[in-house]
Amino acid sequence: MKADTVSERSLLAATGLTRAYRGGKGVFDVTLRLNPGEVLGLMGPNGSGKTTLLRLLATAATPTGGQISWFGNSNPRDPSVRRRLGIMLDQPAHFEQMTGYQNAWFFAHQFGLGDELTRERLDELFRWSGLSDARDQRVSEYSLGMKRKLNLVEALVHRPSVLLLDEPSLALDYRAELDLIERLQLLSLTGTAVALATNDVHLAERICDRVVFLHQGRVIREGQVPELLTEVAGSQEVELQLNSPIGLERIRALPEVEAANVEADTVHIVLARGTNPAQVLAVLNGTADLVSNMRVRRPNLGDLFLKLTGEALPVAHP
C-alpha cells in the first residue's frame, strides 16, 4: 500500500513526535498511525513514555518536536478535534463532590450531546459498567475501580472516532475486564480506532491488532501481534521463584538462554527453542534448594520485550 493512501485513511498520525523532560524522560522521534477500526497497543515498562505519548495524542500535552494530525487536522485546539476523541488518562479527573451521574452528564454536554440523547446513552453505559446502583453516589465515595469505570463511561458517551485509553483494565475485576474487551471489539467493528497503553500482555494479545514497544521513550519494535509472537515461537519462559537472591550472570551466559531478568523474588528466563529447563537448574550448581517454585509456559509479548531489551514488563496489578 502506498504511504499517501495510508495517510489519507488514518484517523490519527504522528511523525517524529518528541516531548522531552528534564532528566532525560519523555518520548523521542515517535512515528505512528491509527486507522479506522484498528486497536493499537502501546507497551513498555514504567517510565518508557507510554503515558506521555498518550497525553500528546489526546491533546493534553504539547510536543517539543514533530507533528500530530487528527482526522487530517493538525490544530489540537480545534474543538472539532477534541469532540471526536474519547480519553481515559492515568489520573481520572472528576468533581469529587458531585455524583457519578452528574459528572458523566457534565462531560456529555461538553461534547455537545442534548438532554434526551445524554439520558439514553448514560442509562445504557451505567448499566454496562455496573455503576447503576452508584449513579447517585458522590464520586469521593467511589473506589479506584469505580472511578475508572466512570472514566470509561465519560470516554464512550459521545461515541468518539478515536479512543485513547491508559491502562484501561487497571483496577477492574475479571467480569468488568471481559465486558471492556467485548465493548472495544464491537467499537472496532464499527470503525472506532483505539490506542491503549497497557502492560497486560493477555489483554494486548486478545484485543490488539498491532503493538508498539516503547523503551526509554523510543519505539524499539512495532508490528502485528501474530507477527511479533513468531519471534518467540517455540521458545519457553521459565519462572523461578526464589528463597534468596542469585546472580544472573552465569544463567545469561548459557547459549540456551535468550534473556533473563529478576523481578522481586522471581527470575524470568526466556529459553531458546528445544531447550530443556533442567539445563538452567543445573547451572545453579547445587543451589536448587533456593528455588521454591518453577513454572514453564509458552512465551508471550512480555517475553519478546524481555528478549529485545533485557527488561521485563511489570505485571499489572488491580
The other form holds:
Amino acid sequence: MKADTVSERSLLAATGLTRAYRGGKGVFDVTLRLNPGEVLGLMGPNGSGKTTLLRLLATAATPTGGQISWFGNSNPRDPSVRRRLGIMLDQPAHFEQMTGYQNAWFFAHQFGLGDELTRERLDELFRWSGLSDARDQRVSEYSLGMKRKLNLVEALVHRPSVLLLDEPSLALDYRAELDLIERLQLLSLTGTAVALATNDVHLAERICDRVVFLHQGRVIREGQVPELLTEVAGSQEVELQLNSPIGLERIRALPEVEAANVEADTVHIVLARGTNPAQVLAVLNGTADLVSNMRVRRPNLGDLFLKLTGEALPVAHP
Amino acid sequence: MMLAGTIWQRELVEFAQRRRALVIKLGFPLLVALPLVISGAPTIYAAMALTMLITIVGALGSGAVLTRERQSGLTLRYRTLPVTPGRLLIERLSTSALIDFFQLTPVLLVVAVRHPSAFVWWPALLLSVAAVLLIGNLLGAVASTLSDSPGEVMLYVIIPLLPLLYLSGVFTPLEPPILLVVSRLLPFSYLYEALLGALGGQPNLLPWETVLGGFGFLVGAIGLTGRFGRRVLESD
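Switch from the form predicted on its own to the form predicted together with the partner chain and give that structure.
Expanding to the full complex; the earlier chain stays at the top.
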C-alpha cells in the first residue's frame, strides 16, 4: 500500500457529487479522490449512501449534481473509461441459466480481451477463487458466496486500473476473505487503485490506506487509517450483551462515556481513556443482571464512527 | 460448452441452452397458426390473427426478459460495460427479434406451402415481419422501464397495442381518409397487407408499396432503438 502523495495524479476524482432520491436518501456534496495504488474504504451504516456513491463512481448511476473525472475524462459513457474500471456491485447479478465460466467469458470479452488471454486469465482466477470445480455449473445453482466470488473474478479479469467493490467480503468464508485481502494488497502494490464500500472494520483497518465515513449521504470524516485510529486510541469499547432492553440515557449521562448505541441485543459503549469498565455496570444499578455478557476490547474504526455519529456500524461478521 | 463473447452471441447461446423454452417458443405460434391456415379460414380473419400473433410475440419476449434483468441487477451491470447504450440495445433487441423470427419461421413456412402462388408477397411479408418484431421488442423494452414484474409488462404492452392495431385497420377496414392515412403511418398495417397477400387475399396495397413500408419501418425501428438506448438502460 502506498502513502498518499500530492504529486500523484488521481485516477478518480469526484467534486460536490450529489445523487438525491425521493424520500431524502442518496449522497450529497461528496468530494473525494483515488490515487494509483491506494486502497480507499467507504464506511457507513446501511442507508448511509455507500452503495449509491460506489454506483456513481462505477458509472452505473448518473449524478444529479457535481462532477466525476475518471483518468482525466468526465464522460462516464466513454468506453475507454469503463474499460479501465473493475466493478463488483452489491447485487451479484449474472445470467443464471448460463454456467459460471460462460458468464465470466462473456464479461471478459466485453472489456476487449481475446480468446487466448481470457482463457489464460480465467483459468488462473477460477483456481484462485476456488470456483474451478463449479465452473461448468449453472449460476442458478451457485450459493451467494460463489456468485460473489464469480463477480470478483469478472471484476479482475481485464486487470483494471481502478477496482470498485461493494462489500467484497460479504458472504465469503475465512479462507476466501484472506485470499481477497492478499490479492487486493498485491494489486495495490502494482498501482491498481481500490475503492471498497464495507462495514467490515477489520477488513478496512487491514487493507485501507484511507477511509471515508459516510452518514446520511454526507462525508462526515475522512483520513488515513492510523490517523483516524489515534482519535480513539486509549479509549475502550465495551459491549454489553443483554437479556432484556435497558435505557441508554443513564449510561450516556456518565461523563466517562463518549458514545453509546444499541444494536440488536448488544449495547456498544465507547469509554474515555483511563475509565474502569466496571463503572458502567455500577450505573446499571439493579439492572446489571440483565447483562448476559460483557466484553472489553481495543477501539477500532467502528468506535470512531460511533463517537462521531452516535450510531454503530452494523457488525460485518457476527 | 458454447461460449459467447458478444451480446448477440450470448442471447443466442442462452436461447439454445433452454431446450424446453425452445420447444414452447416454436410450438406456440404453430398451434395458433396451423388451424387458421390449414382450415381455410377467411383470409381477413387469418391475416388479423397472424398480425396479432406476430406483434405480441415481438412485444412480450424482450419486455419480460428486460424486467427480470432490471430486478436481478443485470441492467445495472450492462450499464457499466464499455459499450454505448444505443449499440447495446440495438444488439440485444435485434437478436431478440431474430429469435422471434426463428420462432415464427414454421408459421411462415406453412403459409408459403399452403399458398405457393402468392410468392410475390414474400419480400414484403419478410420485411414487415422483421419491422414489426423489432418495433414490438422496442415497445416491450420501453414498457419494462415502467413495470416491476413480467406480468405487469404484458399489461403495459397490450394497452397501447390494441388501439394501434385497430388504427392499422387490422380489426376492421378503415373508411375515413384520415384513418387510412393514420394506418399507413403504423407498421402493423403493412404486415396485415402483406399477410393478406401471402394468404391469397385481396390487399389494398401493391407488393412494392408494402415492401417500401416494411423496409422503411425496419430502418426506422433500428434508428429508434439506438435513440432509446439510454432511456431503456439508464432509467432508475
